[in-house]
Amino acid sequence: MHQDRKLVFCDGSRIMIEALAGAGASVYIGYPITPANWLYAYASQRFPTFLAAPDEISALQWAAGFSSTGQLPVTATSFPGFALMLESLNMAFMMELPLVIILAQRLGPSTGSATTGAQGDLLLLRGAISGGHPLPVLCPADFIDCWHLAARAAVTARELRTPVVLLTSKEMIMTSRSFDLSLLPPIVQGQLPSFENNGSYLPYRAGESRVPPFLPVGNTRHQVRLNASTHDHSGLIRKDSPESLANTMRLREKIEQRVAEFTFYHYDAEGEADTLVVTYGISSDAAREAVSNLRARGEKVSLLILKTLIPIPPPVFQIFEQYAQLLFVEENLNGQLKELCFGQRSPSALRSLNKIGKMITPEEIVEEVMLCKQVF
């Protein structure tokens, strides 16, 4: 055994919490809900400030309050709790308050099955912000991603002044396995774009970065006005002025125009392959094994694991264009990633492998790829 290896037996929850703490998140506010319970438990031991909220509405309201003081708060939940957070999430988005929400997917609808994983919340996140504004969503595919993407979620939240969702599932955060901690890279903390000038401060006036400089509430230099209604640069309610409407449009622009800063995916290209397997999150392990097995049989297949899910990064569509057949593998019934990429009427060259209640197996992916090749 290599002397520098640091083998531990752990789960993705602990890795995410350690990464967020290392990235500068200082407050955890949560309400326990399956399958996010271990995130709650680990955070209570790791974060400088830990608050047990009476419900998920309070959790996100409190998080917004901490964020307005310059701290970076974190919370974790599953669909029922996220549904309660939705109004507060829109408030934080409009106010441009950085925070991180870990959303642990489980089988729905409604309370569904709390102890069964799933990949059913992606389209919910696409429409989470009223008006269709994109909410940055990152999704880890393995334990290294749990570390790297959790830290990047914290960086993105700060540098773009926005809530960020870290999308995961029961199997990623509650399944323990042997892992080498020496594989984890150092963490770099992001910085809020602070206001350093001596002149007047307009809390929502942004320059070329599309992100306005931040000052915490209660500072002794300037008045800070935070507003969840349509507002102008000063933060005053202005329903339909050109300045206020441009400010609302800027909320979309700052995320879409700077998506390259939080674009992550794994592309394993095979020369002369005409079929691309596309997946994300907990289905990635099975997809990797399936592609390896297919190649061992002489089949030419490529693999794309998406880790930035909203907005879909432009390079992803350039990869799609290189293949005659695309197979989307995801643990839901309606092909949510496929619909996010191509809409409800997808081209005939697109196929889906969907399943609920149990994880998709490598053998099922292999079988579906071979069917794709027969059709093609």
Contents of the next structure:
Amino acid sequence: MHQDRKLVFCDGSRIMIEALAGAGASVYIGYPITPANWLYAYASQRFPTFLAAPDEISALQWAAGFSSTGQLPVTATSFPGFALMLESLNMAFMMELPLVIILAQRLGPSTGSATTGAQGDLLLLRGAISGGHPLPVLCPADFIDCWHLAARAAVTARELRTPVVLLTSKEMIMTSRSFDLSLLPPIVQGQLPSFENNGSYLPYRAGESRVPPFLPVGNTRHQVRLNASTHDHSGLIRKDSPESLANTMRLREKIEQRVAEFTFYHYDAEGEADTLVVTYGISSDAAREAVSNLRARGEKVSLLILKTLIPIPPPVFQIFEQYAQLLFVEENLNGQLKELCFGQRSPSALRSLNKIGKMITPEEIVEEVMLCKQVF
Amino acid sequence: MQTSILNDKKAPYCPGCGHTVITHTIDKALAALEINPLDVVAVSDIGCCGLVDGLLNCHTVHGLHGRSVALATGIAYGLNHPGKKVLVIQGDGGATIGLQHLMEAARQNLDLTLIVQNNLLYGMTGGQISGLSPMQFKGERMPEVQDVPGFDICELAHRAGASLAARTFVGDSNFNELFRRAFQTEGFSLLEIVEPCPSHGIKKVLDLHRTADYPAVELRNERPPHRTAPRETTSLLDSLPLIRARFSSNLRQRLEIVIAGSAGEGVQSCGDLLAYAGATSGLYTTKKGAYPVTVGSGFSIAEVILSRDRICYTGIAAPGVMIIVSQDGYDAVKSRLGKDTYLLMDASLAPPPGHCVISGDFRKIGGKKGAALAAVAFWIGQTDLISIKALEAAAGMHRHGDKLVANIESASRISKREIMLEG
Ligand code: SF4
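Since the one above is the form predicted alone, can you give the form predicted together with its partner chain too?
Next comes the full complex, and the chain you just saw is listed first.
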């Protein structure tokens, strides 16, 4: 251990909230829900503006309102609250308003078990935007990610003018650890694309960057129009003009074309390995431990921890192609990441380790990898 | 300065629609008050009234059905500027979808003006009755008849705390003046305008009062608007105590400890103290809690891992040590008892058959809230894995430090009573 370390005992919620505040998010609006309550409590201490909304629809509407004035709002919730936010999330996506939603997964369906962790909401996020547009989703796998990806979520939200989801789960944000703060990298603050020109301003006219420059409502230089309905460059409703349809298509393009700016994964490749363990979020620790145990026994196995989940970054598919067998490890029933990558009828070279109600253990992963190897 | 909020576009409404006259009245009132259109943010709802955006020279935000007041709430807070005018335009449909947002804005007395254009029906979808339709009202082409009295949103907003809640009818003598008064009001002002919808409902202004039997009102509360000013805050990480490894530990292998008791009895903070003591002994530590959603009843379990090596996976299947101080706790964890688990239980509990148990009067020594800590202190006293001094130092940082340290001292001095049960 090096000399300048700053050892503390803390939890992932604290790190995430600090990172978001450090990245320039100025307002937190929330309605408490388990297991996101620690986020709410820390935010009430840390954010320059903190507002308690009466429900999650209000929370996201207020957040969108703040965002239209140039501030970066944050909220945190779990599935029941997220479900209420869905229409407003679509509104913010369509209006191109930056905001960050921390979605702390718990066991569903419905209210499910509030105090049981889970990884059951990924496909919900994939389908969250009507029309199938990708909503950027980042998912921390450890405390350093809680810091780094939270800050990157803020940067992505601003620079791409979009809502971003930080997907997590109870085990990440409600577990405390002895942790060395000196491992945390410095935070960079992203900028909203600004309008510097003196000419006319059209709120939805985007150049090469695919992201239109931002001006806040209430500014006295140019009229700003924001619109949740299909709209033209001026921000007025236009049902099906080529310009307005192109604008709707641009919302997808800006995310997909710029995914390299928010591509994060951890790839631990072992030479000659034919099996790749693929996981994300709260199953990552067990996978890391399983892979190191397998290697200690002389087994060759590689590990890929995905941190950008939507859209799946293209290099991830290139990694997949290098392996004869992929094992997806996820704390859900249906292998949501696997389905996101390969659809419902996945080839036989894909295996899944799934479970609900309890964390997947390193031993279960070891066993499954050995089965993969036998089959192969 | 450009004084009209309206551009020269033709209103898109049906001939004779109340929305046209309301739009012009808004313009006249703002112009009379010499408000710069770019100091105005108009937030429009869904429905015919939401078509207003295209007519306006001010900032326009066109959101969701019923949510415009909530969206405007965020805008008003975000602007936080008395010189800016936030204006919401919504119909009777939007007002009932988002009734809670309306009540919340009134309760907070947010600085914005809401104009509810109440034409007694849903115009855009064909003239269905709404929650604001008067008794016996029906749309021209719809079979349904209102048989429940409509909401009195002015009364509701007034009771919730709005600075101004007023109802007027298109064509009434105070009509123009009321808009001006609303825009001059500091805080939340609601104007409900009863108006015709010639395509589906009332065709003539003269028929409005006869059909809509609710009164014109102007209700006021003398309250300042609620505002939020950003505050200075400090880092959540800088405030954490830095841990120095000043105690030693003889721990070799990863050790998993489960502390089980009842909610509200200090189990979680006991787990935190143990983990913290482990960290000051040069170990990697983790701690997490498990409990039902109720904080004050049922079980409470703290899971602590101590290790010489970095801890990755934090799950515990069969723990190395289990410390159980109440029946709730015992019931919640008994299935996880491994055959080699070192089991420490309060003497009041019946031990599991066939397992070696160390028991002590921890609930008596530490009291209800200190039983878990007493048991942990006793356990530490029996091992050389970490020093009792480390636990005392961790407890000393707590706001009830003195009491906790005294508890640790007395518990670590008690002698053990070992019960070996037949297997
Ligand atoms: S349908 Fe009714 S409310 Fe809509 S524009 Fe026509 S008259 Fe106005």
